[in-house]
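The chain below stands alone, shown as structure tokens; this is the form predicted on its own.
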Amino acid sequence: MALARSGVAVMQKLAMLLPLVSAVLMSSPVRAEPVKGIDGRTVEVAVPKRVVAVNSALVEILFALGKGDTVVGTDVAGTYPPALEKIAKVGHPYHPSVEGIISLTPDVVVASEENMPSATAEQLRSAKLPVLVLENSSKDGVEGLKRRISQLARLYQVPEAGQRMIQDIDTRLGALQKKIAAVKKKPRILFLYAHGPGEAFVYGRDTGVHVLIELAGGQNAADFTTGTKVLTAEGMVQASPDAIILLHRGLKAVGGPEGVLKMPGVALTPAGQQRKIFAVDDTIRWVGPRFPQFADTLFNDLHATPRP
């Protein structure tokens, strides 16, 4: 009888002791995944919980992942989503503020190669930040969005977040094909990047904007050139577009379709003449997870029935 009434006791101790345990355990820290960037240096980092993200096209991925609310910093570059608006900023997306990025104390710096020069990297590094560095963000069009996906779902330790972002990506995409396979004309599109009427780049290969006119079932019509390259009158000529975009903001800045019309040889080329001038999302120089809709939007613009 006396044996029985001690088990009880032991049992009432352990149901006592059960739920400070399972506290315990909750508030462990989560083992840090390591992520290894481009640069080939490795990042280990338990769940993040502040993040400095320098790269419009990340910061989207973040937000698409679920964890928009870790970014405490970005650079001015970005537009979407609209909480941006209340997120420091840490400069301009190609030359990010060393001083600025420390003082808002973030677990861990996220970037692509192209917006963190290595220099910044190190001294970020000397100050014993962790610094994922991801490749590109125009690297490979789609395939290379996926691996940075993958990449930073891992560094959040939520692998099924990212495939399931990398799943509606390639579901959009598919979509998009099968009303690309109905026309039959790839129609030359020429991007211009304009701050104002008085200059202007196009954008050739190995460039955000590249892979979204392929993506809209297009050509870029400035592939003699890789990068960027002044625009002349000759240049445009040459390229003769059947279409020319530009950023929103650019298209403002020049001074909309009526000023575009006046740059250097556009009046001369097919897309001058049918006044064939569209206005892209301002991000789309970086390649992130809202392309399949960019691309879809181009679609739509380039093969509307002209109004009558």
Given for the second form:
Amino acid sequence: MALARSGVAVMQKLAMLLPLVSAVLMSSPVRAEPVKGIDGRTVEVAVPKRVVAVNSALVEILFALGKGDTVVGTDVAGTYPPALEKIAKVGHPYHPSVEGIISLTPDVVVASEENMPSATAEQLRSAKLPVLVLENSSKDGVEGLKRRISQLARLYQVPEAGQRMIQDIDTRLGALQKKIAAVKKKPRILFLYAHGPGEAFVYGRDTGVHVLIELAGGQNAADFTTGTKVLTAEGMVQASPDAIILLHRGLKAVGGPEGVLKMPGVALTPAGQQRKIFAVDDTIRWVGPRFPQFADTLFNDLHATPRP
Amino acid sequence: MPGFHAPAFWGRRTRGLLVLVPLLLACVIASLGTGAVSISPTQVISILFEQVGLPRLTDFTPQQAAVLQAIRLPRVCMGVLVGAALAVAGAALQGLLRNPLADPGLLGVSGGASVAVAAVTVFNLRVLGTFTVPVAAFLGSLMAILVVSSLAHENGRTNVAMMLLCGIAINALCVSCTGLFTYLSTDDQLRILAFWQLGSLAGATWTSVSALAPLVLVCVVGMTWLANPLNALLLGESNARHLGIPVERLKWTIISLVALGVGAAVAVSGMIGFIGLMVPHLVRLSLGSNHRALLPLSTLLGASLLVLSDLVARTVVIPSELPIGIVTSLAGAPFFLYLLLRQRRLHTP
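Could you drop in the structure for the form predicted in complex with the partner chain? We only have the form predicted on its own so far.
Up next: the whole complex, starting with the chain shown before.
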């Protein structure tokens, strides 16, 4: 009884202390860390509590940094992590809605260069919202990814978490490098962006797809630098890929590997003859933190012993 | 004879104005107050009051003020200007070509603008910074109209039937040129083109509004000025000529005004279909085809409908938004069909 009473007394004292403690915590100044975007504009936000992130790779970085609960809005393209489903969507990844973003009252908007038209950024800034524009999400492959990770880690003032992410990426890629060195073969890989059996686009070298192919120890069978080209039967035969990759949704849309074999020219390529047709994650157009895993999976798919 | 043509005509225009002026005001106020960021009508008024130094009626957040001033107000202004330009140009062209199907798009306005925008996008031209695309669109539409008009010019006269046919041919040419550029474009460029062709007022800033306003003003005032000659033209070209109307000069003036107003509108907003075709018809179906009523009332109705469409585009999928071209055609086309069918039923015994 007495014990219980003294317990209560202690609790009461603690309860009295609480406002004081929280007041001290609140008043401790949270210094804003200036972070400079690719467009030369610097944002200074004391640790963001609400952020709108346009670009699925950036969203993934935020979640990996343990800051997923600060994401209050994003574009419609992200599929990972599943928690994204419940987050408000501010539109097409390349055409986010200005007022939609503002209505979510974020402390800061972060976006990749390609997902934030400069006019949109200006409109947001004229509504007094800080906008951090980071490098294009496919530029400079993994090096670019690491830079974006450390910039976001700086924005949230968790540089160690950023460092850990980067180390993790290096470790995974190092392990993959050893596996790649052991096979000494660079398969030619072609990426098809398909919406249905009727049509598909081949992606060139200036894309996240290209980064993934290189990381998996392959070479891009597409011989052009920028942009996309419509798939033609002769183009397919000429590219002569050892493997063909599609997005998960692309593979589904064309009717699985069987459907791919029926696409123009595919049956005449080594990939078609050996049925080396694989699906990759839907978000690979934006180089994100899961790229080492994606590359590892792709490597394993490429070099799996064929079933008899 | 003062008041000779008065009763019926004044009645119609006044009636129209009595309906359409409040309609435009209602659309503007509704549009200013509605959107992803909510601002009540009294807050809208308070924010505007504070701008001119009057006391505020109610409290508002700095964020609401910023959204209203920097984003929504220029956007609504642009909606009014673009809608007015498209509708009045449609009305005048239908009168000039004496063809109910005529709309600015038919003379190559949008086709020429598309080609120019596709070209500067694909060749990565940025000589004028953010103004490159609008200026290119404007020049493109101007070029296309000039080509169409001069092809239709024979023996010192403009052949109206020829002009329509040339417009169709030039448009076909423009479509395939745009297609060619689209084929050559990279991913990013393709997206720019696709969004431009769906039309949007999302890029509205005070800079673009102030560039657009004088051009649209000249277009609207000029067209309204030409209402009487346009009425005379309804009697046929030779009759109009006998009435002392300088028909050739009239044609060129109207075509220049269309190029000016619609070219500027297309430049800032991309392609917005159906307003230029539908609005004059709506006015004509209910108030007759006297240009002195048709032109100003089309201007008002076009402005109202575009502001309303933009309101829908901004709000149906909050916090995302639709391109406005989708809204105008999706809502406009069925409504237009309904009106046409009703009209036919009324006139068939």
